[in-house]
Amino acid sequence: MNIRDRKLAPIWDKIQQGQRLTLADGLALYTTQDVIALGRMANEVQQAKSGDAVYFVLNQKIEHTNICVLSCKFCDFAAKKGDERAYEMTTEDVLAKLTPEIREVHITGGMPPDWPWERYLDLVRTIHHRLPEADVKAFTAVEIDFFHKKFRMSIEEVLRQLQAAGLKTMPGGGAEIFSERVRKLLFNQKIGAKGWFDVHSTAHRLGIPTNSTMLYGHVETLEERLIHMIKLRDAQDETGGFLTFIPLAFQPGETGIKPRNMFTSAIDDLKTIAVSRLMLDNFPHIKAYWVMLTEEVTSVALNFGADDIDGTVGGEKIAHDAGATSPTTIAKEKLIQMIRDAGKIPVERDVYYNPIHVYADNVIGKIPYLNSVPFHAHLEKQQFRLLPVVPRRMGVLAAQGELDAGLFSLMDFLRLEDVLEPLGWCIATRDQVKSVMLFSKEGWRDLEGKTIGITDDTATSVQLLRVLLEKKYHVHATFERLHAGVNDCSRFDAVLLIGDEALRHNKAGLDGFELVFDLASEWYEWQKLPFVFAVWAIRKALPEESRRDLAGLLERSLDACGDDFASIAGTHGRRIGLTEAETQEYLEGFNYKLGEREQEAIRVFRRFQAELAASGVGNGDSREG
């Protein structure tokens, strides 16, 4: 890392060993000239998160009405009943903007003061039931609790109904900027800090994974923007329901709040970007807006710590009502070459960040767990590309042909048999593993005819759960799919969770359930054998050259990483919750080379899924999704 300014060192120093920066770290890395390392820095936070990938959605942005009963100095948007340019959309009108690709429906407006609120929830539920493969993200927590006000209801029941009827997640606009200074200033009839926090809170205890924003670029503070960043931090820390951050460039339109053709620069948006991936450690993922960016700082943004451009964005009005410069539409060909254009992955996703196709070549899976970091610390890519993917999803994107190699789920290597071979590599467990977890209030027998939620990223675990249920205890549980934010876990009889997300729950426990099983330790128990959750795998129809480079280059690695797994993964290891030792001791419990002993128990596994699926177990038992 070539650092100029000097104030920049002893950030990134602290940044290498997992330390959370503060204010004044954040005016340091605002106000520094070397805007080039800081980009590189931010760069690097990004690629240990996310890799070479860039995320985009095929999404339609509906804007059902204009009017509004709040009256806000920067908004060019809103109309008042009566005015010329109001509209109101019926569901038939946002129905006729809707088309079967697209992968989630992004619903924000005004609040008219006559709409009733079935009105709201047949709008929601009626989009749901026509298109069922897009996930509905609607209204920002100031609609939420324009509804709570005007309809009567607890927030949290305005958002159970709304979750009924088919929401999915929510946006994270209306907050501006966390300072009552600026509220009063520019938007003083909505809701402050407190009310924003309140809502998203409640979203996330609900089991509704939510956005959240920034609108800087008008009369805010540095000091202000980062104080909005540590709160919103601090609320990670509290309920981990936050999908991604997206800071939002002013657009001055007719405001009179900057004259309409002061934007802000692209320096201060590169620096906001760079800026918010770096203190807001605990956020999967920063968003580059390109509607308020425009595509040539986007694609710059990519380099800066962002990993999403949001997506097509059909309908877009509230942005260039206020003078936004972007096209009011980008076709998915356009934000591919776009992502390229900047050196990453193209990915397209779901409102989770699930991945559903990935658009390069020489791609390789990787594991984001903890568990998977010896393989990656030293691993020169040379021709490969990186994608950071849990295993269930990885699984999907080799059967679709879209991923050349990776540690593959179990479950989905003996799938792809035919089309993959095995590199000699694996995760197992001699014993224990500690990060697959069946987290439950009742034991083991007594869960017979339980619900079990299993989390989203499992392909294999969910199998092994399964297996010790009918096998072991001769138990009958039904299993249901948990998403991939965050859930209301409390309605489930006990909860599958896996990697770094199991490892921090077994350490601070889980609300509500007071038992805990490692399943390694259940299977070590009860066959005397190591458990092989994971195998490194390649394509056969790469060439020989491909496989043999991949297998060196994974062989470098771990003979790089020796025994000092706490040197290596210790930051890793601390973002979750573990101490150096902790981290040591978890790594040590790991087989990396795929040896005898580890064949055999693949080959004891095989076998009861074979007798498991030749009797009906797990054909129609369960709503895994």
Second form
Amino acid sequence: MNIRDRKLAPIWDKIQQGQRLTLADGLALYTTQDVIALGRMANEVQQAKSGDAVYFVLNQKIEHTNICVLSCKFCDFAAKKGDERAYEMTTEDVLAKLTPEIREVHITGGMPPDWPWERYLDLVRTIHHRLPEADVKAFTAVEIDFFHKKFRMSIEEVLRQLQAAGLKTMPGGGAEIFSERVRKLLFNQKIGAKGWFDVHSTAHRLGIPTNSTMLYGHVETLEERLIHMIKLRDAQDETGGFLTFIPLAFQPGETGIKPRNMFTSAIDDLKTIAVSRLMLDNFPHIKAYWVMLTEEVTSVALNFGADDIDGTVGGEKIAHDAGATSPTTIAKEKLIQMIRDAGKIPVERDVYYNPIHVYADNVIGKIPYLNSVPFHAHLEKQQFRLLPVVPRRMGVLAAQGELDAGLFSLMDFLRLEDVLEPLGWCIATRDQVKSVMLFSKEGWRDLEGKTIGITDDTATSVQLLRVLLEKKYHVHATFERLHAGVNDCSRFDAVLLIGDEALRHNKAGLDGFELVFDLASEWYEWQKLPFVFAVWAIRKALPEESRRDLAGLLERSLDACGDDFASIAGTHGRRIGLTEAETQEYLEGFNYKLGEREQEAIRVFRRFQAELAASGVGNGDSREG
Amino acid sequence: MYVQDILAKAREGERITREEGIELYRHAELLDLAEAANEIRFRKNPGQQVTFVVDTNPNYSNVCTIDCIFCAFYRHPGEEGEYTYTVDHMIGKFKESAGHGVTTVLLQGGVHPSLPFDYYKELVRRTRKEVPEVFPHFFSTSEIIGMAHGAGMSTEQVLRELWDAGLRSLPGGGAEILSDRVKKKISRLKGTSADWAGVMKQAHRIGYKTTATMMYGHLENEEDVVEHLELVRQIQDEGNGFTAFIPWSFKPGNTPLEKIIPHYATPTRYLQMIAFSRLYLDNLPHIQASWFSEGKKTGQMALHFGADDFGGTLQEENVHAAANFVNTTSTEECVRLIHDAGFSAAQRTTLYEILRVIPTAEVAV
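Having seen the form predicted on its own, could you now give me the structure of the form predicted together with its partner chain?
What follows is the entire complex, opening with the chain shown before.
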């Protein structure tokens, strides 16, 4: 990277070493004239997190009413009851707007004085039941706070009831800018930073992930924008429940607020995307919300750190000219085009950001865990594109034919053996693993009849746990799948975690679970064999040349690493709390070559698998959480 | 050769070949291209400064016989809505523009079958005499060729007589895409690449300064783009008469070509084109960002992708407006857009002499 602005060089060093940026760093980034260097830094950080993927969702925005008890200066949406502009939608009106392909229903609206609580619950419940494919993302913190006051329930109770009705995630609106000075000037009827964070952290505790926003380009200072980001970063450290950050450029419209300029400049928009990507190191996604940002800036923002383009929102207005094609489909095609145009791969997601469809060829699934870093650290992509995805999802996508290659969880590899060809590389343990861990309140034999929370990320570790319980210890327990994202684990008797999450808790401990078992050492002590967690494979349908190319690229990446894992994976390790020595030791514990003993281990495991299946014990008895 | 090697070569000021150009255009990542383009841009035009011109873009006539399928502006002789203004009328317009601070008039018409050559000479002569505040930047190569046909003269003779009347600068329009494969499809009657190149070379030899343009986003491919830039680079090697290169994307509204190309070329493609042309055209001093044809936000972004000029304020414009693509600004807004993109704004003449610098008031965000 060639950085023209000398102020940026030390900041880039910090980022590469995994150090956190300060307010002063943020100011240096924001005020640089070297916009391209800023963009490249953000793009590189984004690539490390989401590869070549840009996410979109087939969604529909619903504003159930514009009647609102507040009169905020910046809002030209709200109306008073009896106004000519005022409207209220019934649940049936809402359903009429939802087409079958919709996966996310985004509901926010005014705060009417006379809607009973049951009407909101009914709205969420009815959508949830009538359109099971569509997940409900509803109500900003401001609305939740309004329900809490109006219906005299705690915020937690409001959220619990909505969750029971089918609420999955929440939008991030109402944050505006976390500055009392600005709040008093512009948003004095809104809840302010404390109220907003109360709602969001409560939601995260209940297992409801949320979005976050920042309204910029009005009267706020750069310092206030950065403080806003830092507050979000601190909160994310505590709960981990934020999915994405959405900077929203202020639109003056008819609001009566006079910002410095009528509209933010394209450069301010791009800088805000890039700076937030660099400041919010613990946020998985940064959103370029195309409806507000304009299509002009959005396609460029996808090279400035954004990996999320929102969705079809309300479809395209030109739809009526296009006959049978739905507005959502037209908007979807446009989004796909915008993402491809930016040189990225369009990935359709669900409400939790799990990939559902991949609209590109030559896509490799990339396991986002520390143990696969050696495969990727020096990987030249050439014709291949990378999609970071947890093992279980990789299996689902490969079964749909949407991934061409990847490091597949063993269970998925065995299931898809007809269409997959192994590349000779794998993730196998020698005698322990440290990242497939059972955190338990009880010893093995006391788990009989108990409930174990299991990771949603993979099937292999879950099956290994099942084999150990049934075949080694002869106990039977019930499995319940954890949510993607945030969870309350305390109600389980044991919890199975894998990957970086397991590593982090292996070091720091998991509150309430005193016993920690390493599944690979349990297996090794019992079978005196390594355990193969994942296998590199490519679709058989691809030309022989692709298979050779990829096998060669993987070998070159591993060779380039040699035995020096600390320098390639140190930053990743630090992010989950490991020292360089611990990272080095962890990675030395793996064998990456699929050799004879590894093949033998697969055969033994497969035999246990078959026995369990024959006796009716297997995937069937795990309940979805 | 790998993309990174080609970029390194371009950075060091070495000329990239046609094949390397195609490789770069196909495979370089957007910000890699931008980074190298910026380096060259600041080497050629140092300082955190962007130039602009206060200009207007009227038309003396919309009568045209060439039938380009990308154009929504022209009318055939006798067709409803056709117009041709008198010299008096045009001089009146220029005076009014001069009163608003305009220093450049970019004047084009159609290729009119029957206007006498004296009309064009009169336009130039009277403009220089009666409106000395404005600099005429008149007549595309197609019009020059049309005048030569009409008057039974060579294009060189036409250029010399216009020079004697006081014309010193020509716009680069009519180039479209300098690939005969594509030109045949979109503007069959407009002449070949060689015709455009011939007029430009003659003009540069006489002493004219001109711009070079490119209209992309229709039927061209990467090779056509590189062919276009290659020709511009060759002409510049010979005569050094180009001041700036101005790419713009095809606007499909209200044109026959719309049926084949229903979408705008995207902003990303435009930024790529700006950066790429900065790297390929190693002998051109200026690359112009066209906020007018691409949108103000895209124009701002282009200033970070290798462009050093923001074009004109365009007090009047009719050709894009005919394709339903309307964008307006004032001098004040033009300066603000440049400031907000992080640069001082420098008002220039047609020939890129700086008239005044308006420093940015604060560090842009």
